[in-house]
Amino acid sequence: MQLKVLKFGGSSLADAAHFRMVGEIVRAESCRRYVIPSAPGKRFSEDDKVTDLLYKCFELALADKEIDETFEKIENRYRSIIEELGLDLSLEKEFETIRTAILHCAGRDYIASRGEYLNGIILANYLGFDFIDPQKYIFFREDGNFDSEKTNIILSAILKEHYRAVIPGFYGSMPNGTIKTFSRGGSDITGSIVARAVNADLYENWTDVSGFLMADPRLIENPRVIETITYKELRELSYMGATVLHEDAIFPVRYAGIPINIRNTNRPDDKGTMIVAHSTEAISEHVITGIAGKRGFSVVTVEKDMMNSEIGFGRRLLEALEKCEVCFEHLPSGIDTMSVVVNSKDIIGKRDFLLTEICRMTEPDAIDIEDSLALIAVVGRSMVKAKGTAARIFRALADASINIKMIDQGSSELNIIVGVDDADYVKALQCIYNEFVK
């Protein structure tokens, strides 16, 4: 029999009605044995996410301000879910413990993690599953990085003792036992960790969309759903801003060869998107798998005659960035020029220092920083075998009178990245999508 791990996002557990949907989904298949919940999300557009309310309580307490009104909103969210589900359950002791911790300025990660913790208790009670606190079985190292191997060994052992269980997402613990959270959206990562620990046949990630879309629906009208996507393609799209799945959630299941299925809690009959290690599907009729992009980049361009024959030039340029604690995104270059694309926010307050260090270490003939660059990644495994893909991208942009400021293609030929002026970003996305899909 198959074994499935399910993660439900905040929108899927926002209220009692959604808890009932989740219950129906879990009970529909006996192989759905391990469930990872997020904290309650928004019930409507003006609503608050519970995690945001917890962060607000933390900030209020730090400022020595009253938390009662905000904390009462949190309590009432959980009380209403329990009451409407008709559960014989009280969280009053947990509420008091959390309130006391906030007032005594407990750690930010501990307070933020309580949304998942409380939702996990309710969901376990509702499903009749065991409750497992990840604080005891998901570990981070002293430097704050996730300890994957220790976690996998210990979590695998404990899950063998629990045939069905709810494991809250988003957090684990440091070596001293204190709570440590993943970045926002980290419940996706917890689901992936659990899937690897139990050697699942499938990791189902339930959210509020029917799969991974070919483009951002806020910018492209009714983009198509991607039926099958590889880990590599997803990694490229997630890195460039596609947000259905936390980009770090790929790694635990990728190493174990476990596919991920993105599903819609509100439309459980939709097949969603399958994320796999390799796809045997025929080449897509659209050639590309998806398009994603980000705004807010800057380009540092360095010019120097005979740069190409100067040993160590590139290394020294990157050392200057390292000294300024700035990461680079891309390195387009010519014979006598080298450009470094960086996130604009990373050089705020560092521009003069960065330019000084680059000049000191490379002695360029000229150096310049240009802001307001947007990057667009066109991704697809079928692009490797399709002739003229780049030409179609460039022609679509040219026909829309959009100037290309940068071109970069990975050695795997899996993606082509173009840089355009920030003002042309949306128009560029739309014309590329229309070229390949419509």
Ligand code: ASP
Given for the second form:
Amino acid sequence: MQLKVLKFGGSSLADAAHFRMVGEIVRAESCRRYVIPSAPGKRFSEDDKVTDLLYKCFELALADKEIDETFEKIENRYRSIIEELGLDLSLEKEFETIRTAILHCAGRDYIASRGEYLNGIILANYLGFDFIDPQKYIFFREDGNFDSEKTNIILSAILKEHYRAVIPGFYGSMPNGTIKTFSRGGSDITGSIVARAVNADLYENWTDVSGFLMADPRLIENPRVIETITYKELRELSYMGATVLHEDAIFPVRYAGIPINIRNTNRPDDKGTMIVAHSTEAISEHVITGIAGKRGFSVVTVEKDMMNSEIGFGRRLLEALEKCEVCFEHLPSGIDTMSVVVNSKDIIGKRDFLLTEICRMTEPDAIDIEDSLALIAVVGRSMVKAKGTAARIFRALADASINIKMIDQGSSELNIIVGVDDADYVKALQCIYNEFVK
Ligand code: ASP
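Return the structure block for the form predicted together with the ligand; the form predicted alone was the one displayed.
Next comes the full complex, this chain leading.
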């Protein structure tokens, strides 16, 4: 029999009405056995997320200010869910423990984690599932990194003893037992860890959109939903700024070969996006899978005659960057020029230092920094098989009178990255999207 792990995001558990939808989804299939909740999210756009309120309580207590008003908002969110669902459950004792801890300056992570913890108790009660506290079964190492192997062994063992369980997202514990959270949005990671631990057939990640879109809806009107995407393509797109799933949530399930299905709690009939290891689909309908972009890059160009025959030139250039603690994104090069694309914000206040270091290390003929570069990644596993994809991208940009400042195609042929002037960014995204999709 199939086994599914489900994670519900904050907007899917923001109020009693959403808890009911979640209940219907979970009960619709008996193989939906392990559920990971986030803390209650926003019910409307000006609303607060419980996690943000908890962080606020921490800040207030730290500054020796009153927490009552903020803490009461949190209590009331949970009270109204319990009351409207008609549950025979009281969290008043838990509230008192948490309030006291905050007033005694408990750790920031402990306080933030209580959002998921309390929501988990309610959801377990509502579904009639066991409650498993990840403080005891998800571990971080002394250096603060997640301890995947220890967690997998211990979590697998405990979950074998619980046929159906709710495991709150977002946190685990340090070797000394204190609570540590993942970074924001980290319940996605917990879902993935649980899916691996129980060797699930599918990890369903329920949110408030019907999957990944082919492009940013703020810039492209009504972009299409991506039906299937591979882990590798997703990495490329999310690196360039496309977000729905926490980046680190990919690793545990990818390792175990478990697909992720992004689903919409408000539209449970939509198929959503399937994230898989390898797509068996030959060529996707549009050749490309998605387009993402990022602004705010600078290009440092170093020119030197006969650079190509100077052994160690590239290493010295990169060493200069290392000395200035700047990472690089791309390295487009010519015969006698080498450019380094960096994040503009990484070189704020360091420009002179960087130029001096590069000059010292490479003794160039000329050196220049140009700002306002935007990068656009056109990603698609089908590009390997489709001829003329690059030509179509360049033609679309040329027809829109957009100058291409940089081109980079990974040898995996999974993506083509073009750099354009920041002022052309939105227009460039639109014309590439229209070329392939419209
Ligand atoms: N509640 C946490 C946050 O707001 C974690 C999560 O929702 O995944 O970041």
